[in-house]
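Only one chain comes next, encoded as structure tokens, the form predicted alone.
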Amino acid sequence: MIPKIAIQGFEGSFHQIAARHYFGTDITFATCATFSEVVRQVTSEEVDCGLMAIENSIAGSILPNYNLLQQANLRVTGEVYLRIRQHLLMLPGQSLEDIREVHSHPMALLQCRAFLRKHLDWRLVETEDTALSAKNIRERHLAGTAAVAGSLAAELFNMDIVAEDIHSDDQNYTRFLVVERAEKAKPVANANKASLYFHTDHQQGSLARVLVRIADRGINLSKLQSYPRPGYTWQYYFHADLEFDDARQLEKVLEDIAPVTDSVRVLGVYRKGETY
């Protein structure tokens, strides 16, 4: 059976590009308008698993998604890092000289600001999605209109890339997590990374005691993200990503931090992701 993957966004999106890198091309997709819908489809077993962005190297953490993961009955089973390459797409046979309007998501337009500022006569139109912009131009045969989108959108909608890599920062990467329903997720072989949630009491030095015990086990704390703990004013949950060489390190550190935390939940143990 061909796996079905829930992704946020539309056909041709960067989520789909990342999913292809992680799972290969022999998959089908359920495109979702929101990350909440991705989580719903995974937890209801309408799909085999989901792929959702969790942070970007420029924009930072996607905080609502940390909250979604904390509340849902999901398990992180993998990750992938994708370099975000933005291109200028047009209908076949058109060129830069034909452009009157450029359509794309506001964040994509912002990421390409330096390039777009060179063409002040172009009208910038904010849309819902990068790939959807390309699809609309194709379906409506909008001559003189370009979309800022990825290479997969050009491939799927038969559009020409009239300008490659127009983004301002070459070091723009997004990290995506692979999530499965907890009861169905199988252990990951040769795991070397874990994501977990914990919270401590609201006393001076509580967080420091946790971090010291993690460091003492030779584990790399690659991510520490706080977000509000519902019902407790000015108290926070912490999401931590831990990188380790041996599974016994993780077992020991979980034992070590138990006495200095109020609760700990392991969200997933998996392989550190490849970068594409």
Given for the second form:
Protein chains: 2
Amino acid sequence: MIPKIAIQGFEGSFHQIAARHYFGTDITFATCATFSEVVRQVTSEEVDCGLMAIENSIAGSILPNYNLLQQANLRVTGEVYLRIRQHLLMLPGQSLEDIREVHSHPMALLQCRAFLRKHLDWRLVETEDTALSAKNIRERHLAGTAAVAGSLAAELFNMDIVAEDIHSDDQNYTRFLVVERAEKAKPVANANKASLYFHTDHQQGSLARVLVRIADRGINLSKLQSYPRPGYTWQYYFHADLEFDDARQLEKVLEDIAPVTDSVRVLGVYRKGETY
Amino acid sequence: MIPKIAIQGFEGSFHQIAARHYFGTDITFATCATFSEVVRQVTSEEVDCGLMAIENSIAGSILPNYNLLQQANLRVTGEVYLRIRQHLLMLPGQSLEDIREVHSHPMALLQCRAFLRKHLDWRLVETEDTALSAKNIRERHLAGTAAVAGSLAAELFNMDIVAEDIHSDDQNYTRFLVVERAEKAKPVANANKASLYFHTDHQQGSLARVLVRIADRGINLSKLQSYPRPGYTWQYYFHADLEFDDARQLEKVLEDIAPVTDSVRVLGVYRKGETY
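Can you now output the form predicted in complex with another copy of the chain? The one shown was the form predicted alone.
Time for the whole complex; same chain goes first.
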């Protein structure tokens, strides 16, 4: 059976590019307007898996998604990193000289501002989505209009890439998590990474005590993210990503930190992801 | 001389309410479209101080503002906490029964969704800002239209509050920092809080070592926030808020953590803020 993957965003989006790297191309997609809808479709088993962006190397964490993960009955079973490459797409046969308007999401326009600034005669139009802008140009046969979008949008909507890699920052990566309904998820073989969250009492040094126990087991804390603890003003949950060589290290550290944390929950144990 | 304060947002906004609590009412304002513009006006000395939201008790940290603080030549000289209270504002003489439309920022409409759901016949219109919606109703004499906004907008634009405290969550607080140009800022008397940032080498346990030294000085870590280190993919700065009784504790801990951190910078030493 061909797996069905819920992603946030539209056909041709960076979520879809990331999903194709992780699962291969023999998959189908449920495109969702929001991350909450991705979570809903996964937990209700309308799809097999979900893929959701969790952080970007420049903009930082997508904080609401940490709360979503904490509240949902999901397990993280994998991750994938994608370099964000923006191109300029037009109808086949068109070229740079034909451009009068450029459509894209405001963030994508911002990511390409050095390139776009060289063409002050182009009118920039902010839209809902990168790939959707490309699709719209294709469907409405908009000559003279280009979209800033990823390569998959060019492929899916049969558009020409008239300028490649027009983003300003070459080191712009997004990290995506693969999530499954907790009861359905199978243990991942050769796992070397885990995501968990906890909170501590508000004693002095309580977080230090947790981190020392993690370090003492030879485990690398690759990310520590605080986010609000719902219902407790100015108290925080800590989301921690741990990297280890051997799953027994993780078992041991969970025993070690139990006495100095409250509400520890492991969101998933998985293989450290590749970068594409 | 009457101090001039740069705030993000419009006249009547929550930033302005917070500023009036902190500085009193004998101040003038420069309203800025963005937080970057607040920083620019403070560093160029067009204003005396700036006030910028840094975190919310429900939504969490405003991550871009941590990067702004890190890059700007500012000093944090104070903080203030404000409970976010949303009301329904109309032209004088109008009442709930007259409402056909409600205007506000999407986040404010969301914060009041339980109340608004009881009135399914009201058309909800998303706007740029809460206070600006009230001002617009006043200036265009829009009968039958209400704005969701704070009490100051009612006062400034001479509107009636036709329904008070319509927000769903009673424990919704925003924390604001007071910032001044670094060279101009004077030391704060009786300071008991500091904001600083640092990064560590990527050795195992490096963050634990820093936090242990902070705890060993009897200093309370009230907030630890990671955010991306520009130019270093998947490396993080840590912003730490420290609470102490005596400024000498802070001096000592800065000596203690120097050998286990890189690029420590104290953003400000100030008095723990009041909640209004």
